[in-house]
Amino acid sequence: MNTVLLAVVVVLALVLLISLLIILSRAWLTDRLLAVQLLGTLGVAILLVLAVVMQQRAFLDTALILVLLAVVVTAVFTHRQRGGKS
């Protein structure tokens, strides 16, 4: 069970490692904005399953504070998509 849980960490850290690549290559701000996304997405997804896996509740309190980021670069990102008036 464990190593099958890990085996999908790793999958997702990968994945995670091409959305970077995604930030760092694209020039959009759109894809940007998306690719940050999939980042906190992911990197939720490995807290949670690193959670169950090694039974510490500091990766559950870790995973909700990097939600509340992720909801915090989609109003910042959106609004200086609008222009960054007020």
Given for the second form:
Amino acid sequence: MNTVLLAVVVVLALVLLISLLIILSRAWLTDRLLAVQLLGTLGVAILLVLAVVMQQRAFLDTALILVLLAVVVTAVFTHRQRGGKS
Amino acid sequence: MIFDALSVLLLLLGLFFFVSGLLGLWRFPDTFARLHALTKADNLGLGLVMTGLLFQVPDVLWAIKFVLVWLLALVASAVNAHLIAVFLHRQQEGHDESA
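Alright, leaving the form predicted on its own aside, put up the form predicted in complex with the partner chain.
Okay, now the whole complex, with that chain kicking things off.
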């Protein structure tokens, strides 16, 4: 079972790599923010699988923090682009 | 044994949704379309991966925490999509007024 889980991690990491390339190739802020959201979710998925493979519960706490930070990034960027008003 | 098979099936489905979300992000023409593809794909992808892993966890506390991570991801994803959509909408409106 662990082999299958590690294969899943490898595929998720490949998707993560491609979405990083998409971030680099796009000029527009919203596209980059979308890719950052995908990165956050992918990171959470990888951490969940690794938590099961390594039997470490600390990975789950890291996953929670990663979810929260992805939202904070979007909130900060959209707020700043509006000039910080309202 | 049957739990392992179910788990592999759910993980593969989750991977499918992640990959299709990536394809949507890459190929869709409009940012709103990308928003739609991505938000749906990563909610469902993470949900399926999480459900697949639920069959492998050692005790109930782990399972509860897995579900909590997924629920938080759902809320976070909804907030994220809303913020981006409102931002984009305002940007386009502003552009129309100045034109």
